[in-house]
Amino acid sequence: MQGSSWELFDRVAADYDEVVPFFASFGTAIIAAIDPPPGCAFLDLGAGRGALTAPALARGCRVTAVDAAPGMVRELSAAFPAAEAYTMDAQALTFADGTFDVVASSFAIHILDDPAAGVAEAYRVLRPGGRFAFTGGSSRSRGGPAVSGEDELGVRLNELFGEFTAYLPPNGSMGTPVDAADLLDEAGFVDLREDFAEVAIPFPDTGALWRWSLTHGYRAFIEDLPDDRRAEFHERVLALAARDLVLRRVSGVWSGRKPSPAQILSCQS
């Protein structure tokens, strides 16, 4: 898919996360393995309609939003009025330096044109000793827990894609592979820690899960596919079969923390 995400994401800023809570429940685990305290300065980059800053403002964060597409911000708003929202670029933020005290990002960083600038952005608003976390994988990844129960709709699910990749254009689909803590490292982040999130989501029928994978990123995909692939795709969607209909996800939450002008002195020295 050519161009910006924010213009699908904002196609589907209506429906996205209402067939089924997926992302709002990642956001919960996520905020859970971050641990922001009560009263912090959090920023929510590439919100979507806030799974992030829900459980955010629960913990008594005072939360600031911000995604690139106006429909996403203009749910989030009327969801979380209490939360301060803003359509905005996560590569080219309009903050002043050192302004939060968390910034956190759910599933949005690997979209970004270009994910290095959204992470050097993060670092640049961060006050001295803040936190930056986000969600990707890492080679330097210690490994994860396993699923809680088989995954055997994931499974199938994933081999679907993966079949069908090879039915994309040049460039289709969306997002590009990032190492999590490669790009912290080179942002200047330290104290890297790895978390993680897992959900647990279930369907009611393969109908829902077909609907479901238009509300998000996946669209990207199938929209990418040529017309006869497209249709296949849906058929064979509506015809994966497994013993339970509950996908199951988890995902790395790598993060970093901005030293102080000091360390960085001393790291120089």
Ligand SMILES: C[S@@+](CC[C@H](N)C(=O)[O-])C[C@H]1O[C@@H](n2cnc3c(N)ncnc32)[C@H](O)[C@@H]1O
Given for the second form:
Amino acid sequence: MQGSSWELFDRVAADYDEVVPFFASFGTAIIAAIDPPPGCAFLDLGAGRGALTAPALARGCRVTAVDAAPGMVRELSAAFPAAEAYTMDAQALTFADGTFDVVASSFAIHILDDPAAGVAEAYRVLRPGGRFAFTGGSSRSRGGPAVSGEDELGVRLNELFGEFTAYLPPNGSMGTPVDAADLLDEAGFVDLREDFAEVAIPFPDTGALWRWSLTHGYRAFIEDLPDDRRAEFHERVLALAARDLVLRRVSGVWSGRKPSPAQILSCQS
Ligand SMILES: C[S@@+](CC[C@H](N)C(=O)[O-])C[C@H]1O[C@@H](n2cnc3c(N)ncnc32)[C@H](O)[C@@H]1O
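Compare with the form predicted alone: the form predicted together with the ligand:
So here's everything in the complex, that chain up top.
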């Protein structure tokens, strides 16, 4: 994967989450886990087409959404005119300190060039006492509800990706595992917690699974495979056999609270 990850998302913006509502379904589950109060000033960081924006608006939050991919911001603005949407780098936000009550980011922090910079910016733009929550790429987890057996589609898909990782060039694919708890801790967040969000997404057939794979981060993996291995990978996805064609996924929703000034002073003394 050359360049920053948002460039791929800009290319796929028109098709993103259109084959099946994978990210939108996760967004609804993540917002249920975060439970932002109606009326709060809510920032959706790396918003894509608005997986978190939609359920946050539905709860009555005042939503600002940012993404580095202009195509994503165009799609989000068209679908959710009630949100304020900006093309902006999550690692260098132009908002003033303490602007938001809640900052949330689904499946974006681990694909930033510098995940710690994104978390530091979330901390800066939160008001004291506000909470930042994010999903994606965490190497540390309590595990959450077990939704996968060995004949599950998600397990079979993971096995296939695992097998073909050997054919990627150095630095191929997208994203690096992050330790969510360490990232939150190092930025200064307190009261860390891990909640869970889960989805079960039915696919009509394995052709749809392949088309879906080309509309988000998996595409970086597929494009980085050598031509012959890509063709083989395609055939293997189409031939995947599982108990059913339902993709069950669980994600940790890591969050932390920005301490109030009094708490910061007592920590320093
Ligand atoms: C996997 S998508 C997730 C989008 C959305 N949060 C969702 O759950 O559907 C990752 C998003 O992060 C965005 N992104 C990547 N790098 C970024 C950056 N430096 N600043 C802001 N957004 C970025 C991409 O453009 C993409 O829309």
